[in-house]
Structures are given as structure tokens and as C-alpha cells.
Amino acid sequence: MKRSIWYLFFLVIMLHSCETPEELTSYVPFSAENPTTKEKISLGRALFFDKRLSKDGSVSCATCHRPEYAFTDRKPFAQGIEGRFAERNASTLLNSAFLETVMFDAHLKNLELQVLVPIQEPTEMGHNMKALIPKLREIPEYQQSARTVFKRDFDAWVLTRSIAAFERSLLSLNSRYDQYMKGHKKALNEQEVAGLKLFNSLYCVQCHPAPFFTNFKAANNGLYHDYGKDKGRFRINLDSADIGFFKTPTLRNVALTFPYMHDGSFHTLGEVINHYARGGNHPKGQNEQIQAMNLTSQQKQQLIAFLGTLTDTSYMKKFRKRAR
């Protein structure tokens, strides 16, 4: 399995260097009932940036997932309609095509289901699908696209499938780290190489393995003794063993996606590293792999330098081009 993941990854990044993101999506995972096409991506992109999807017309998907911030918003908690705040930090959407589960609770199986959550969440877009769909169907461009692409009137199926297709097209797989792994040894400097080697020698790699730098699983990373109102995955099955469990985020583009943790409680990578270096806060249920590490200041800087090599904003080209 691990070998097949790496094979797929390197196939994708080789193609990524010579094809457009839309063409590349034919090589990444997609739902069998929702094959990716350029037309779906185009419709999904329009809907993603459309504030009419929110109840008061004040926010769009892109409000909390801004392209220039690696599709996050750099706020501790995502902010929705009427100035309301969601319960959690907005996660990056880049490379979401490879996700095995969606949301911090790691409970949704695909992006199509995820699309429904923020649209109907009272603190985010706050809309009712029964009221939203008729309004979107009245927009000629959306109704025509639905008939052309899906052979049906605009409905929830069209909405979720097209936005999911757009999200699957958001790829960021050509960082300096990727160039280094493809044999371009000058892509990283001495400090960054030292950070890479150190990263691979620590328990960090157990939850953040390459190539996607996440294991796609939920775990308790020892953030709090008392998780208060938001107890993580516990709210899905009400299993006390899941208290404090949140899905492990990817480290790709991590230098751009601050603040960190599900509640944005850490503002810098240095704070994150210090948390793990002291072995977490040791609450009940903390991942047993998290143990104190005796890291020097130099080693911490090496780790930060390495994490910076995971940044790849080449996806921004299509947004800058179309913004002109």
C-alpha cells in the first residue's frame, strides 16, 4: 500500500509539471459517481466564490478558504454570516482529492458530503437547502450549466458534485521538497536538509508521513486536559475514548496556514514544535507516540526551515490569470 501511494504521488507530480491542474485531475482519486470534468470544475469554481450561497449574501466558501492563504483564512475560528464564528479553524483544501476522510472529526467519507456542512451550519453560511436550491436554479448561468453538464435541473446533486470537483482540482504538489525528492539536490539548503533528516528521525513522521504529510487519521495530540465544549470526534459517536481526537492535518503549505490546531491556539510553528517537544500536556487519551524530545534551539530552527520547503503556491497561477 505504501509503495502504491508513493508511485501515485510521483506520477502526479511529474504530470503536474507539464499539464494544467484541470487536466491533472484525471490522475487523482475521484468518486466513481462523480467523474471530474473541466465543465464541472468551472461550475464548481463559480459556486465556490459565490456569496449567494450564504443566507445573507455576505460570505462564500472562499471567505474562509482564500487561495492566497493556501485555502485557509488565517483566523483562529472561521467567521461566517452576521459576524458569527464557527467552532473550528478553517482547514486547507489543497490536495483534498487525496483525503480518506473529511472534517476535523474524520467522519465524512467524501467531499460531496462535506459541501453540505458549511452551507447549512448556522455559524457559517447559515442557509437552508430547500430555500437555497430554488434561488440558485433561477440564475440562468447555473441552470444552463446544470442542464449541459449534469443533464438535469440545478439541484443539491449539481451543487455538491460541482463544488467537490473544483476542490479536487486544487493541487499543490511541486514544492522545493518535492523537487529535492525528484533528485534536484540544490532545491534545499544545508539547514533545510538537516531539518528534513531530523523530522524523519522523530515521532512527527508517524502522524505526518510523506508524501501527503498526514496519516488521514484522528488522534489526541495532548492539546488540553479539558477540551471544554468542543471534545472533537467524541461528538460523532459519544464515545469517551474519542475525547480530544481531531484529524491530523497535512503539513503541506503549513508555513502559510497559521494559526494552528483545530482552534487556532498556536500562532507560530515555533509554538507547535515546543508543544510536541515537551511531550504534549498529557491528558487522558493522548497519543502514546507523543513523548518529550530534547531539541536544541538550532534543531527547532532546522525543523521550521524544513517545513518551509513544503510550500508550493504554483496553484495560484490560474487564479491570478483569471483575476486580470
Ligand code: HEC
Second form
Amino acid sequence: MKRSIWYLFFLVIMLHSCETPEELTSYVPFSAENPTTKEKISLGRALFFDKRLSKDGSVSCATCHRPEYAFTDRKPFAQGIEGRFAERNASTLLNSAFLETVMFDAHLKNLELQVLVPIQEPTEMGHNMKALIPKLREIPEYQQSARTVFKRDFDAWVLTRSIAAFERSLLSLNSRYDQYMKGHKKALNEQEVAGLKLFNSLYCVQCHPAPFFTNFKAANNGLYHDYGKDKGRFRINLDSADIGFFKTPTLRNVALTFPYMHDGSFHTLGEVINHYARGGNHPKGQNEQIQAMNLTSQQKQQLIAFLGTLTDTSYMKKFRKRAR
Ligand code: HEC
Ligand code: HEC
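Compare with the form predicted on its own: the form predicted in complex with the ligand:
Okay, now the whole complex, with that chain kicking things off.
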């Protein structure tokens, strides 16, 4: 009897440690108003990769959010139709199911609302919903899926709900860091462990706390004295206290999402760390946590090594060999 209880105990532990990112989906918050289903994700995925969503048929969501670059595009400023530059650096969409606020201005409540922004933005996809919806409704696969999944004709509701459901399926939570935290001590080498300890001892964790390495809040991390034409969250309420405030990005997959910051102004993690080490540029409004600190070049290397352990590209198995 006793023995079988132990057996059961080990079985549970084993099942637990075999947990794959897919199994983590059960923890993913989903919108009660837009529950995720397989069919919805697959419609959203087709739309996400479809260039017909842009005015001239040249740009899809995936043009700026490329799976292999952790759903960013490696350009300082994302590039939309006719080679036009968007105002900012493209954000990763991995783990976006967990976002508490959406966009650098931290002003949108959910992913559904966000979908309409790039479609109608003149520098991104440049379309308008009035013209786009009838065009998409004429595509038999989209109209059929809308009828099956949503029991209605293809419309803006279907478009925004299905793309948001697809985005919520983009999970990347099984990095070497995660494996280490689950007890696989060999998942990190000595330098990476030193980097993890150092990171946890620095002020970084105030704004970039585990598990998502962001507190989802906007902050001024001291980039510029004059933010120029992009003053961050200021543009939402024109409140001068918001100048230079941008939503703190996740550090998961940060080794893949260069260049960094809302304007892609830092190309390497070394540049980012030097920025913080000198205590920022001290503009008005800079968060007071950010202070100069003495980091040796070895410590900087340890931090960079640790940030590299937050990469998990297992989601890519769903995206190999995808033509764009
Ligand atoms: C021309 C390039 C471009 C295209 C096309 C594009 N995006 Fe983006 N995306 C960006 C940029 C730049 C940002 C950051 C903008 C900001 O926060 O102000 C962004 C931000 C986002 C965010 C916010 C992420 C976060 O952390 O808050 C989501 C979600 C998103 N995009 C989804 C989409 C979807 C869905 C589509 C297609 C309907 C799309 N994007 C098309 C460039 C693009
Ligand atoms: C006061 C909050 C705050 C603190 C403290 C802070 N950050 Fe940040 N971090 C931010 C904000 C806000 C941004 C985005 C700024 C922007 O886009 O202009 C950012 C951006 C970054 C980026 C770029 C991410 C990307 O995808 O573009 C990295 C890397 C980073 N921080 C690492 C660190 C490290 C390492 C520390 C500690 C030395 C640290 N941060 C401390 C708020 C903070």
C-alpha cells in the first residue's frame, strides 16, 4: 500500500517535470469574452500572415512581427507599406497573452483593441476597415471560418477576436532559465548563474521582475533629455508627467529582439547595460531607481549571459518553412 502511494507520488512529479510550453496553456489568462479555440487560432494565424490586410497587399502583421525574430523585425523602426517607417520599434508578441496593458504607451486594455491600430495606421498597413471587411468577406475560406467559428459573417469582430486568440497562443516559457528554476541545475553554466544572481541584486528587478521580466508599467528609463517627437505615453493624455514614459518591455527572448528601446537606439545588450550602469542620462522625470553603479566588465558579461538564458524558441516548431 505504502509503496503504491510513493509510486503515485513519483508519477505526479514526473508528469509535472515533463511539462511542455503547450501544457502551460492551461495557465494562460484568456478573455472570457473571447475564449480561445483551436479553430479560432487557426483563422487568426491565417489573417496574421495575410498581406491582403494592407492597403497595397505588401505587408502582413508578420512583416514586422517575424516568428524567427521572436515576432520583431530587427529594424530600429518597423517598416510598413511603401517603405514608410512606423514611429517605433516593433514589440515581441511572445507571451502577449499575459500583457496587462498593450503598446508602448500602456494605454490599450486588450489585444482585441490593438488589432485595428496597425491595419489603419498610414505608415504600417494603411488600410481602412470599411474597405477591408467586404474584401475579406469575399474570400471563401475566411467567410466559411467566420460562419463556423463565430456563427456570423466575416466582420471586424471576427478579425480582431481571431487574431487576438492567435496572439494568445504564442508562448515562450521554457527557456533555460525556466528549466533552471524548475530544478534542472545544469541548465545554466557558472557565468549565467552569476549573472542571474547579479541581476536579482540590482534595481533591474524593480521594473523587470520575473516571471515575465516586466511589471507591465510605463516608466522613464532616462534615455533622453529631449525625447523629440516621440514623448511616449505623453501623447495619450498630454500630461507632462508622462514625458519619456514607455511600457517596460519583457526581457524574455531579449537576445533575439535587438535593436532595443522604443526607437531601436541601442544595438546590443552591452550598450543597454552601459546606459543603466552610468545611471541613465538624468532627464527630468527619470525613474529614481536608476542610479549609476560600478559594474566590472566581467559582471557586464555575466548579465548579458544571463539575459541570453531567457530565450526559448520552441514555439518555432509551429512556424518553420513558412513563406512570407
Ligand atoms: C509596419 C510594422 C507593423 C505591422 C505591419 C504590425 N505591427 Fe504590431 N507593432 C509594430 C510597432 C512599431 C509596435 C510598437 C508600437 C507602439 O507600442 O506604439 C507594435 C506593437 C504591437 C503590439 C503591442 C505589443 C505590446 O507589448 O504591447 C501588438 C499586440 C501588435 N503590434 C500586434 C500586431 C498585429 C496583430 C498586427 C497585424 C494586424 C501588427 N501588429 C502589424 C509594428 C507593426
Ligand atoms: C524604472 C524602471 C526600469 C528599471 C529600473 C530598468 N528598466 Fe530596463 N526598461 C525600462 C523601460 C521603460 C524600457 C523601455 C524604454 C523605451 O523603450 O524607450 C526598458 C528597456 C530595457 C531593455 C530593452 C528591451 C527591448 O526589448 O527593447 C533592456 C534589455 C533592459 N531594459 C534591461 C534592464 C536592465 C538590465 C536593468 C537593470 C540594470 C533595467 N533594465 C532597469 C524600465 C526599467
